[in-house]
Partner chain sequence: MSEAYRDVPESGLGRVKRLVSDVANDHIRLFLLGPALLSLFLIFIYPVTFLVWTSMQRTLAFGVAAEFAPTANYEAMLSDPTFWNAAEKTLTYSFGSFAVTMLAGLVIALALNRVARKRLRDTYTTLILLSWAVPLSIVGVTWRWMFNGQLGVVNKLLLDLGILSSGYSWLANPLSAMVVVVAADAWSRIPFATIIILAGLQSIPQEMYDAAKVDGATTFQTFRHVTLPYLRPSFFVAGLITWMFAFRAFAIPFSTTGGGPAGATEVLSIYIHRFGIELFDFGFASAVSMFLVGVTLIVAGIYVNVILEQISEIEE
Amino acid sequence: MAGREFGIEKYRRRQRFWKAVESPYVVHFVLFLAVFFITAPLVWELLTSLKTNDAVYNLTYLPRNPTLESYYVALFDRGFWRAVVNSAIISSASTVAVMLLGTPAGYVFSRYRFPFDNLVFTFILFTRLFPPIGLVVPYYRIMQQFGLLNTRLGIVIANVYLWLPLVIYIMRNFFITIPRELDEAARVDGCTKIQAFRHVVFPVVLPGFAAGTILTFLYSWREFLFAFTVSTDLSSMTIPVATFLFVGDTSILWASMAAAAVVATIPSALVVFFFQRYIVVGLTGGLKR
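Where the form is predicted on its own, what structure does this chain have on its own?
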């Protein structure tokens, strides 16, 4: 009897604990902490970018005399605008190449059976799971062999290698949700396989295509390791690599670096803000099916 009462009391204490944890005050407090830790570095970065490089060392959080001087220094005196152009070109070219290759590949893996198809698909996914740091040396040697060091094309090839498996996986899962009868109906109406894909199946998976496009662009925009390996010249540097130009031998241009980081964040923030629905579709719909 005593043991049963002890068990009931233990159960009640557990219930009171979880009720307290799930209370609105605790939930809101945890959400506030999460938002604070996410936004605090961004706010600090924005405030720092509005200071001069000398004013950064004053122990004040808010800029006493806000100025855009650090943006001018970063973009024009240090030539950071060239990195912005390079990132835009490289990210766009990488996205186009990945989607042109990944969309039909995902369709093939969803519709056709061929020898070792599952093994090939698993191998493609495995290449994405392989740590990128283990591929830097052979990648550098290959780019050197073909004369692609310090070129935009060398970075585009790296981005295609990195993000193509992800797009194949996402598009395959979206194509699987489309009934095969839709293809067969188009074939009965006289379409070829390519016409059935282009005019019937592809329009149905446009949300998945948009999700893959946005994710590839965002990932290519922020890729650092391979871009750092290939590019040592500002003519081909991307934004993440060019940010290191503000680190000198004896000092760091904190305000200019913060201004460069703000410039680098703006396109990504705009893409996430306007296309967040497609990003969620790509990260959830493409993975859960």
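Form predicted on its own already given; the form predicted in complex with the partner chain follows:
Only one chain is given; partner chains and other molecules are left out.
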């Protein structure tokens, strides 16, 4: 459009058109559509989960007699509660491990030079770009060798591989935003290097740490590929995997599957609801250069 000549009338008409496109009505209409598109599947799962497994077969939008029966069937008859416990344990353990390993590593990359430091950092980014599906077969076989199939530890190890590089990267970017003078002042005051990190710099980076923790927890909570490969029985199965318990040979318990989906979504939805700001900071902070 640039450089082309056009009359003042045409200019005004175009200006009016774009003003209309930008008007609050259009903006809110777009956002309303987006929110509808995003939430409708979730609402539909919620509505389905309030039906019984039989009631699903005469299709209505709203449950006629809302009941929590399919939750009961899912959680207790099918043992889904064990997956809930597993998911809670595995996600928490993965998050603790990843943050404990990743935070100090990110700090080192933000503060110190050492031989091949750029190469090491590139390697860490590389492990992040590497498609995890490529490692599924080796992981399966290695875990078979070490007897880690069907254990929670096996899934935690996979989670550490998946999210540690990400957390090192994010934490480094957060540490970089904190001036070095802060470390130096602490050193002048008589802190050791470790103390400067623990007691002076770390408290300042807490929002970033929170963002990393929340992201790792949510990602571990969502993880499917490795959890599905490594565990095939209820003793270690996580929620995303256990949802398939309701797929039978001949029929699917749709309402119980919906109940399982709701149970899987509620914790992460709550985290998003309460920590939206940290998630946004974490997602974008991890990309800033």
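Positions refer to the first chain, counted from 1. Computed from a prediction, not measured in an experiment: that's the story for all the values here. Basically, rigid core = biggest C-alpha set you can superpose within 1.5 Å across the two forms.
Remark: with the core as the superposition reference, the CA shift of Thr265 between the two forms stays below 2 Å.
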